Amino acid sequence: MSQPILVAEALSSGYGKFQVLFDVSFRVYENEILAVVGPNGSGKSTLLKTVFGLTTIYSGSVIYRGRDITRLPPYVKARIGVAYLPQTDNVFAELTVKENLLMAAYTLEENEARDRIEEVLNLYPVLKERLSYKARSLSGGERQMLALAMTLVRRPDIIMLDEPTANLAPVVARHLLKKISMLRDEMKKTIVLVEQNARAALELGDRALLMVSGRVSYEGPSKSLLQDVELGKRYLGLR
């Protein structure tokens, strides 16, 4: 395997003195799906908060392409390309999709960033046929999709997602974990997925981490957490 893209050497954090994570270490590596799964309350999205600094951090770690990243703020860390996509509020609900993609785009040259919000488009259609819709007005799969495109026009080497199918419905849901795979196989992105539906993430996942009260229960292969049938029954709800 080849050398990890991101390391968390014993990450405890949490929000001022309430601790939500204790002793985390797990590595990310170039290319994957990182499946996060756990029970409610398991610590999941407060590990990416953590990751992109949006914490308190009592000790431990984050190492990013050999960097040490821990302590620096969420704008440094998006600017080298570590992005972390929230599961809401992660589009400006009052402005129009192609606003919402010139907002994402800002920092670039006027035809950079002609060419990236095309690059998208192409990669969710659906978007170009609301370039003048606010996004407010679109499904919950479409915001979703726009914010995966925002998130792709500044493209990042990793991304960060906290459950981006919640609330969705399932046909709608798996659409948008197929257009996640792509951004593995086609785009050759990194992925570190947190999401609630376990068994579509470890389907989907090349690799798993498994949080339990904070804690760090399994790091491995997706399919053998999947199939480890204790496992799966005490924390996860599959049969």
Second form
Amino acid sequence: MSQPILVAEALSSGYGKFQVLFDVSFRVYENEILAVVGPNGSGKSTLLKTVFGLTTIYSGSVIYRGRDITRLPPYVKARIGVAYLPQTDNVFAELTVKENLLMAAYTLEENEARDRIEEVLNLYPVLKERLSYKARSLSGGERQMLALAMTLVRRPDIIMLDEPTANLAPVVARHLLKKISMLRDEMKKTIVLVEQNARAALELGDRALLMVSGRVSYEGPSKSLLQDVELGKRYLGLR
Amino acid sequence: MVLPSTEYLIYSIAYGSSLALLCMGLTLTYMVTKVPNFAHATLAITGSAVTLLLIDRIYHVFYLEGGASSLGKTPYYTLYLIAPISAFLIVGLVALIQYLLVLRPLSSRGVGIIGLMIATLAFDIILVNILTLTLYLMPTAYFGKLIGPSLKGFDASVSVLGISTSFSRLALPVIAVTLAIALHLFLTRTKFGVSLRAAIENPDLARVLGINVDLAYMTSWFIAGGLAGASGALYIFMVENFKPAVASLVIVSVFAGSILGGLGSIYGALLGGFLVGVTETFVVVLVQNILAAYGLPITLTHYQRLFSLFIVIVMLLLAPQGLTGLISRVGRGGR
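Can you now output the form predicted in complex with its partner chain? The one shown was the form predicted alone.
All chains and molecules follow, beginning with the one already shown.
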């Protein structure tokens, strides 16, 4: 197994005084998909927010490529290669697709920004046809694709996705998950995927993290969790 | 004759343009800070004060110190350009100060919308008093003797297509349209302008993408103040009796125009402000003339702002999203 790209050690965090995560530790390895699953309210989304610096961290640390990034502000984390894609409000609805992509490339030089936007548009040709459309007029799937494209413009090493298939039609969700697996297989990205559809996430993932009541209940190969009848039945609604 | 004169229509358009600029600015700051700025009309009055001070200095230098014979009245014509530009910059800074010293610190301490609204009221009172004192202290002996409390005497007369009017009445719509187009181009064609819209819509996402949200907010306040200043800089030429306290009346119309526009779109505000301005002047006189023709001679012009309040009530009851919401609903086929 390759070296871990991100290591979380004994993380405890929450919102103000309301603690959600308790002593959470896990590792993310280069070029893998880590599927984060668990029942509602188990702290899956809070886990991603904590790594990205959007919660109150009480104790613990986040190490990214050997550097302690626990207390760095989100925009600095974004600049050094960590990307976070929230579940909602992940695009600017009143801006056009082109303007959204331009904003994603905000900190880049003009030429570099143009090249990278061209690059992601080739990955998502449907967006190329909608450049002048406002993001709010896109379908749910197209919006998530735009959000993903905005993330890729910044060429992150690790992408944390918070329920990207929520509220999407099954066929669109499957298409999006396929795109996510392409990010790992073709673009060699590392993915942390929080997903409500546990079966789909575990089938896609290399390894899995099962969260229960703000604590890690399982960390290991996805397939093993998928085959664990007891855990699957109790926490993931799998039969 | 029931229809008001063409000259009055021109005045009405100028007044509407002036309100349109004010509503655009108020809406912009509302979108950024989510607080209605009660000092916004006073920012326009600050622009008027800038024009007064400019005229005072120009009159002093060119007319009382011997420059008049060679320059004639030329310096006054340049005012139509100098005054709005100076007022834009100076009042933009005043608005920025309001944001930096009052709203940003209070906001960061978690003060709610009511507290922030009262803070803008307090700033308004302070600003009105500073302006009153400044105008009282400035060397305006000439004003009292030569032009009275109004700048109407300094406005040039022009004749267009046989209609005689004053230059400021023609300049205001031109400046309003120019500034609106400039703002539109800035917000849609420049990277910084687009980032400003992004920061207003979703500050968290903007921060994640590396956009300096604070700078965007400061720029918005500067622009809003600038628009108010430019509006007031020319509007003063149309006022009979200039007093800073008049801002407390104007703010009613500004809120009416902004609410009519929907408070979420500066283009809606532009339209809303213009419509309220035309209603308060042209429509009021039209209704007054119609009533008089039917033997009901009521002076409605004294109650012009009641019309604005009526518009606000109707809009809030029937279409709280304002004109912008209505237009987009029609665009979606009423869905």
